[in-house]
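Next up: a single chain in structure tokens, the form predicted alone.
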Amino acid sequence: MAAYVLKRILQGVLTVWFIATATFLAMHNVPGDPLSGERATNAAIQANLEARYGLDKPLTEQYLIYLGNMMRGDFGISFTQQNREVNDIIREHFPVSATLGILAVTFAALGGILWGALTSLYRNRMPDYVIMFLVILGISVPSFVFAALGQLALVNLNSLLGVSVLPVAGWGTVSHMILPALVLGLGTMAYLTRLMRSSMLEVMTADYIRTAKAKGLTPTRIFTRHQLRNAVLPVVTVLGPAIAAITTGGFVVELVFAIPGLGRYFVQAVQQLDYTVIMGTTVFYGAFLVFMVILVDLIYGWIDPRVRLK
């Protein structure tokens, strides 16, 4: 087991130096400069980011400082916000993001258990086409036009009944959270309700279950004991990845429901060229979804042995 997490554990750390040089390198190809035309700073942040980050030398001694500084978990300063830290917008920004994809993680993974479940139950009925063409919709429809429709329909619900069901956007109580959560879970729960659906079926013709019908078991015991205990097996190898993914790529709905996540403040960087932000917020979205991968391994390794022969 230890020479299997040292090998997950060493694999992690070469994918995130890969996508910090990656993140370096396209940002330094970019056309244009967020410390002059009209992004232009003042000079005393200017000569700041100059002197800390060597911004005027050659672009391997700016690789070099800018591994060092993120090895000591040094994101920099941010280019356009004046003497504010990359490491504090992360710090005050990323719970918010964290919860709504908590919320939305759940929403997704209570759902796709429960939905891929029956309709393998119902295969080739009535309740499995619905279902199916349900999800066929939540992986083709990009989670922005689904927010967008969830704010229309809310408002139109709101002004119907005189009172406000759920508010329309925002942040700073749990009605604001549920609408959010669902639209940006919509989509992992139609891809868990697929996968679970065929590891169900792919279950439910195993010899262990005709063994089990054989010595008489009753359906209900069949399903819970048996069936869904390992067709879950599966849906658990994807929710590090699905967690890492729903919290640090809900950029476009917490613009859509003014949500005060990093996803905003990323969008921005992207926006005026801030490069600091944009390769801190990358590194650490990628080291966070590196960590929940490598997390999900261990766990799976600990459940299933045969994994850490692979």
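Residue numbers count along the first chain shown, from 1. Remember, it's a predicted structure, so these values are computed and weren't measured experimentally. Rigid core: the largest C-alpha set superposing within 1.5 Å between the two forms. Compared with the form predicted in complex with the partner chain:
In the core-superposed comparison between these two forms, the C-alpha atom of residue 141 has shifted by at least 2 angstroms. Once the cores line up, the CA of residue 222 ends up less than 2 angstroms apart between these two forms.
Once the cores line up, the CA of residue 160 ends up 2 angstroms or more apart between these two forms.
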The other form holds:
Amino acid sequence: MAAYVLKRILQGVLTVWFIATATFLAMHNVPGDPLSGERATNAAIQANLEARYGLDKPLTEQYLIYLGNMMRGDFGISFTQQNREVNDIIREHFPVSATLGILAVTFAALGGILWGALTSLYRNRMPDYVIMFLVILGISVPSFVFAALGQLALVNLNSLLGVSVLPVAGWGTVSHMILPALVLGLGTMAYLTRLMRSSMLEVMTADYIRTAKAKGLTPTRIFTRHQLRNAVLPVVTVLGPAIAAITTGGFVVELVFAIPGLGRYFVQAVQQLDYTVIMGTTVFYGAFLVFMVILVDLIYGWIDPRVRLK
Amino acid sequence: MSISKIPVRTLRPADFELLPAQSAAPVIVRPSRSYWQDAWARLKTNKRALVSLYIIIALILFTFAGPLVWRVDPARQDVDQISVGPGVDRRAIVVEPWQAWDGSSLAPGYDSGEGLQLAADPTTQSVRLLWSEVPGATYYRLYRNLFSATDIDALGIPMADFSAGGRRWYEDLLDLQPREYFYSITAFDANNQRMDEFLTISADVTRVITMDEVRSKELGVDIDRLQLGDEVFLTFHPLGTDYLGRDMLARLMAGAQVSLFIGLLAPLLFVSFGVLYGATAGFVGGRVDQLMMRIADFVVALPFLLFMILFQVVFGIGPGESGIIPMLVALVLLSWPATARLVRGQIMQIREEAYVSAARLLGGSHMYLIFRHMIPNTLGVILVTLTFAVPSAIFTEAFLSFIGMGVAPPTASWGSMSNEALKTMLTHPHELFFPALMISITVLAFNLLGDGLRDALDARMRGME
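Target state, the form predicted in complex with the partner chain; input state, the form predicted alone:
Whole complex next, starting from this chain.
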């Protein structure tokens, strides 16, 4: 087990290095220059600025400095806000995105398991049809439409009741988080519902379920102890990629709900060609995702002994 | 396996004699069906998949034949009809060109009376107002509102102030739309204090048009026979217009071209590349396979949307460019590994099959094995992957365009149209509704078709849903 964990972590580090290199190469091929134009009015100022950011050195040297700094966890200074370190920006905005992401993943996983189990219980009956129809809707309608509709519904609800049930946009309190998290998790929840349903139906015909029935266990006990527990496993497997999809898919929701998350900041940085912020954010996100996937895989090994034995 | 006993008998010459021809025995065999015939038969029984197929065909017709039928330039602005919804009143009355008002003449049917009143029919050219003097007032303030004014503190937008001795008339020319307006006036006393009373009047503005405008807008009416007071119809927009007065239907068609171009071409390219890559890795195996798959793992680990945005920047969208090609390249660069992994797995499985070994024993070359056995046997899975790749590509395009990182304006795509419409969602919901509906229908159709294809083509995945 320890060897496996070590191997996975080493692989993860290698992957992060690849992401860092890809980002570095990509950013150094961007047309345009963040230091030219109104920022550097003459050649001397431009040279000074380039020296400050180390852009006057050869590319390989820049790359080594970049890797070295990154290993020490230093992502440099922002190009557009010269008094701000990229680390500060990440420290300020990432918790917002992470909170939103965790809430959305929790919501998607719980909802997916619940609805999936329900549809399998009511297979080919009305609740199954209704939920599966909603699932198809959830997969097919883009999240910005859900976000817009959610806001619209909330505005109407608030004005109908005369009190602010939930705030329509912004960030700060728990009430701000509910609607964006719901919207963000909706697509993943639809996907997980489908997965859970097929997994439940597959488990239903398994030998151990027949054995449990033969032993005379109550249907409730069979459902909770045998069927549900085994059917949840595939859902856990895809949770890693789901976390990745949700955290990086947060841009849209952050934009619509005016949430000061890292996704929105990233889009802004890209528009302003803020090299260091773009590189820092990408590598940080990449590392976060890589290790999230590893973590989920390890958890999976822990809850499913069959995987651990391999 | 047990060996059954075969009775041994010596062969005689009679055994080798021809038998007399027998009458044809009834042949009880089903007509042989090929894999694809079988798949098609299965697909045809799946109603959802079939309906989706028709929707996709309709969508392709809409995209490519639509612009031939609805010949409207998607970039043309109709400034008379900005952000109008579908099915609005398009009537306009032909009138004389506007002439300045002296503030005293009254249109027929209007009398000067007490309070605030209209001096002529309110039109989109002008609304003429008159009011009578209020005792003790030093100046008046005129307001315009879109809603009935009932509260003196909420009378709308102040239009102008008038001192008491001066004129007591006003001609409103400011951006008049064919709808009801409410004008109110308040008076201020000698101490600059607002008096408690206010007067209000509603003006139901009708749309008017001059002869010159009819001529310049090419409305398709015979100008020579047109007379003052006639009714003409403004340009028809079946689905309304957007915030710049561009025809929604034409823009949806133009957007469909962008969305389907990316949605179909990108999956085609990256699935093809993935197939080649995965087939090579799976077929060659060993060290090469491991190296190739590690590279694929690296690409998978890149945060997808972040790198999509990054690539958009790296390729750069110059002035006048639409940004479609960078998005296509970025999608292909980032999306191929999933197909490659799948195909590699399939190829490795098929490589060990008995029929492949048999073909190899019979002297089949590598090329023969690949093109005769491996690719046809993976084609079903590839087709399913392709069908599911289309909606995700369309989604990606819509997301990127929505956050302003996709196609550059004025290029229309469903995502960018949704983005533009979001700001005015509450007042002009149709601008968001139509592109969102198109995205949803397209994604839905491809998803359902993919489900159907998977059920029909892949025996192992059958009944997995």
